[in-house]
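This document starts with one chain, in the form predicted alone, laid out as structure tokens.
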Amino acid sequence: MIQIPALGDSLLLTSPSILVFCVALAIMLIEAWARPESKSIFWALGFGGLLAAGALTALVHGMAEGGVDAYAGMLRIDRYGVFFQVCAILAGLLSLLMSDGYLERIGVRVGEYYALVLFGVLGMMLMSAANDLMMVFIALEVMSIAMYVLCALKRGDPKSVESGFKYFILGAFSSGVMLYGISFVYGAIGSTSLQALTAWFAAGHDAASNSLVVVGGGLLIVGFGFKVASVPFHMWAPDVYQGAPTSVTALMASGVKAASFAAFGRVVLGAMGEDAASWHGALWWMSALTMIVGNLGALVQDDLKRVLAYSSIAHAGYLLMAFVSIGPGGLAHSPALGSLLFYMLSYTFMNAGAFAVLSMFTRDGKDDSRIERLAGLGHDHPWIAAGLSICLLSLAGIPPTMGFVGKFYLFSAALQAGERNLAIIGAISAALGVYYYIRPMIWMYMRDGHPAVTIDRRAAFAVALCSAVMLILGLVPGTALDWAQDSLLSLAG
């Protein structure tokens, strides 16, 4: 049996994350205070936070190496959390190395904007750790309010206004469906916790048997669908992905979908087991009809950033395909789900160096991201262009990238677990969505033109970091695979 530990160790486990909590109120208050002319000061603390912060959470890592409870068993602190509080302080700093550059251009320079970067990141890094419904939905809380004001963060434009709104309405809406789950599931076993509810499936209840554990569920299934974009719950993201700001969509991209993902993890693969085949026909056919709708959807928009939303919607079809793959005995009996950790890494990094080459071009103070504005970017800036076409690869699954690794062994675990339709779904999909990958491409590489792009050097190293993570890792993925797996694994104990 885990020993809850004393408050000082909790704080000690918790760190990081009350790391980030001071350094993004720090800067709200130096804002408010001092107001400085540069905006750089709050850049570089919310920079150095994150570094500091991630540096802790190796350090936590070690700690926690068999998991450990925190705060009477609200968080716990395993290496299944301690790899997703890594993809949200990646996706955090990331975003921050294309920001300072970008709200220039754009006209907003607003030191809250990192301090909501920080809240973001934060509720991002609770979810990921959060071992109650009631604590995942507080850190979803955390997280989705600093991204409903970062999204309309532009007030004179009224697509980023429209965006801001279009979240905050049906993000309120889909948290409204999962706290009426949780009231569900506590209506049948007396507990929010998650421990409760391994325990409570452990002792023989079959889900299939209790209507409340059942409705409940699927509720939080609901509430999870909207937080990671999958069909039907997905409609929202095109519009939010274009209007938000690029820096603020590169962050939604890849630290939401991952804090959400984990959340969803460890409810359904963790808590739930093998009794998650409950609602194993209502995650397959969720998965099919994202990946079929994603990839669809895609392959008409003209737009980089509707692109890129239509494939965030695809590509968490390929990640739900884990939660269907779960076979007889749970994650001790599926190591292969490792994949999805391994994906969510390499989506983390393809998804942010993508948008990092989209904040160079601006127009006017405003985002332009129209395919065509690309022509010509492989002769004028052959660096940014080899940048992105790396990441638009891997996001299509082509070797040698992270991204085909991801996707092959996500396969494979669905194959072992015999989800052969599921599979072939899948990869006719992929297949369709290689087109409008490769599109882009032929704009920069095979049309002539002189974009107008501003190089950012942070950004720009943003791009070479991502491109040169892509490569090595999809090259060399043992060390990263093994890392995944393990990570996976400890969410079973």
The other form holds:
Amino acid sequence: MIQIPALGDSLLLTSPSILVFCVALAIMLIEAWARPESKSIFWALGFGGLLAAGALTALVHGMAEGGVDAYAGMLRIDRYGVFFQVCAILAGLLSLLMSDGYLERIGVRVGEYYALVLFGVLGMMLMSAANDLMMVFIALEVMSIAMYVLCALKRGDPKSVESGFKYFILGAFSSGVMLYGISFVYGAIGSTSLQALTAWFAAGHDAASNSLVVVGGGLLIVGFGFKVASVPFHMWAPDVYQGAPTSVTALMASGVKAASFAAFGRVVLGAMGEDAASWHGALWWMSALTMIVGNLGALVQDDLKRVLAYSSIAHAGYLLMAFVSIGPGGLAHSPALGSLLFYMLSYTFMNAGAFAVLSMFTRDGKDDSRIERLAGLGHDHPWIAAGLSICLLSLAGIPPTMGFVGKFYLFSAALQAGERNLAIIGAISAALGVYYYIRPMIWMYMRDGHPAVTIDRRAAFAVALCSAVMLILGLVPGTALDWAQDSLLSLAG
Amino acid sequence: MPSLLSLVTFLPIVGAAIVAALPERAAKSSALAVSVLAFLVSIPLWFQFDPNSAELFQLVEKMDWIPAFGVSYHVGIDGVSLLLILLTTVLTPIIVLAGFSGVDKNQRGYFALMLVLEGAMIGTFVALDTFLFYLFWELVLLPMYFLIGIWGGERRLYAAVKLFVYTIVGSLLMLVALIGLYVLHHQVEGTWTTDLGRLLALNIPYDTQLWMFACFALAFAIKVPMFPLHTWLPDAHVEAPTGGSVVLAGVMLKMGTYGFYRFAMPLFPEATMAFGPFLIALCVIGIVYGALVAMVQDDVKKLVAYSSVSHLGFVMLGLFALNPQGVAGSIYQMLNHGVSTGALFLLVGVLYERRHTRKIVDYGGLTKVVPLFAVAFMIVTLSSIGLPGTNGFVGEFMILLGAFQYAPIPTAIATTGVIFGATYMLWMFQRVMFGPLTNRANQTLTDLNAREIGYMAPLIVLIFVMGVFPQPFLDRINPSVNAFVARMEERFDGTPYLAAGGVPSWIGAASAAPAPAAAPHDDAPTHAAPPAHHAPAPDAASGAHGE
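Can you give me the structure for the form predicted in complex with the partner chain, which would complement the form predicted alone we have just seen?
Expanding to the full complex; the earlier chain stays at the top.
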């Protein structure tokens, strides 16, 4: 007996996404008629739209307790999803803060940009709430197609075009892999609904007894692995991240990652969670290798954007650690999911803060994020340098920052589940990683020079906001922790 | 109104912000004012601390901090932390005063970082919550990294990065062990807590102790530093500005030995026994090796740096003797080393500021031109050697007395370190101070000025006071040391390990089931001296030195 909730409820529950969608459309419409000198309206519209969507999300959060199905079960609005939606909106807002000035400096000033960012965020929001494998796929495509275009936005710059092209080819390939996986799962259980998948596993089936599910689940994990840039599916990330406009990279590294992890978690931990043992080995190795390769790779980079690209790979590894740390007690009794959410939130901020600083480094209309460009920043612009330092220290997991609290939480989840060796691998690779996070500080504070940096007030605000959040939530993380723990219950329920 | 301990901890950090906010020309005076104020505020600690109290930790403050993790803001001091705090607050104004000359750029930054460093170091000594401790522990690293990296010498970047990476590797592994302990407490007791007192109450299975102790010990041994993890220290010392070297040798290295004393050893007593012989061997190697390497140095600062490796080897040796004399001597020697080596680095800094060289061959015959300096240098040198009447003697004597009861042969070998110590220090002194005044540049050297006398005098007074009247200090150390030794002993007379069923299997070795309840206990005495060895009455230490 399928119960179809009233369409009105569905509309209300998805109102943030609908709002983002409408604003994106409005921007495209206005773009067609707007005079060239009135372009700043797009920024205002996009930013305002995302802010309003954020406010609506707070409203939905109140209604979503325990989780409500919308659109006949295609979406499930629950606190878990809302948490990631907030991450996506935050990533969008922070990216927009650094966008306006940056786009002007690199000479790409088009209204579509804002529409595409909003479409990207829309995809992320839907992906966080998707409750059906088909919906996961559609949301993924909505998000990805917007990102492909955004990566290649600097049409005159071969690197940007390479980035977009590479992302498109590999992204399309991985989407294909995922779709193939979905078809196997459908073949095995006759439905693409996550509820049906949960029920199938709950009925005592496991992957070992059904080779279709093994293949399907495996391909799904591969597809998600591509999207979150985990080893061995990470090859695209450094080039794509480096070539894309910096504001887009910031959105990719935090928003896309958050949304992909949201769906990854909902499918692998939620729906297939009963059978976690079958996937444990693969995920364990993915996590360990991702941490090691990401951190080692970053060590030898001289371009900060590439450093942050490898760092984002390494962070995917830390986050994957939560996937193997569920332990025998199940989701509800494990700190793993809470640590995943908390870390995702802190990663959104610290990563965006670092990219916001990079977005100020342009020369002759091109990115110029080589590490030596930072020389003397600590002297010339002490506040920007301090902000970048705080974000980098947070990425490195050094107290008293939010990144440290996040790592503490992740490691305690891993040890709680008995993954001592994985925690030690994580600690050693994080220790290696500290080297590349403190290297920029050497340039900023210990070498002389005068950096050619354009202080962009909105981007500087983003840096200030992110570093303030890192420090405040590093010292008193209580609220954010409560929120993360409250949000996971809907999935664990 | 914050209570006293929090005030002492956070006053320098708040002061650092003030120094940073004031204009550059006010940097010196404001930093001096803050550091002196911090010292004045810390004096009442000495009087409020009651050595006869039954409470081991006094002036305790405790409140919830991150309830979701069971993390609390929990601070308190015993005699050991009391003295280490006072060492820190005494040294900081001296360092600030020494920094009035020689710091040629961005003085605001220099002094602000120095004050943050002071607050963070005090924080590590007062923290009674492992999370809080870890936070301060890491916080110490950052200012030191910047102090070396910005105000250091030629190869400062190399030295700063080396210091950072070495320390962080140990720290992160310690973090894993610390979280492991936190999780273990939850699995056994059902509550989440990072409170040291409650973690101490845990019975930790033997195999678990081994890996956790290894992680903790690695972090602390790097900080001490113990052979063979010491290689960051000479680089850091040579490149650091004078103030940085003083604080590094004076206080930061003690964080490592303090870490062993407060955390690694009491938390994992059986593992301490198991690793004991190995660590004692490293101590002895460090003592002799450090002394021999110091002997062949041509750079005064590097010589003092290697002498620190040797001296800290003694401190560790005393700790691992696990009897009241050894441990109390080791604590006392921590303070002594802070005073004497701090003073040595200050004096080397005085020379370096005048001549911009630290090579021994560039000097010679200085007694003739700088008599006051020569006297100060002589006193500090003798204190570092451990001449009776100076502080160094008391500590070294107690350590050797304690360690000999526990491990006679290694102690006998370690004693050669004392002889070598006298050799390299006196030989260096002779080459720098005596002989003909050959180098023309040295003829115009000026003697200590009023400011330099001002900051050397308290240290020289301390050298004699601590050498002649150790009792007030030992009175404060002993209750804590006795509790420490008692805890180590009590774990060897029959306290059962966790029953096999209660131990989550992962906590032991990856493959094996938890250690059988009795087996490790039967093993322990073979690693260790039997409890009878520890038997000398706890007040032997005060008795031996009472007269």
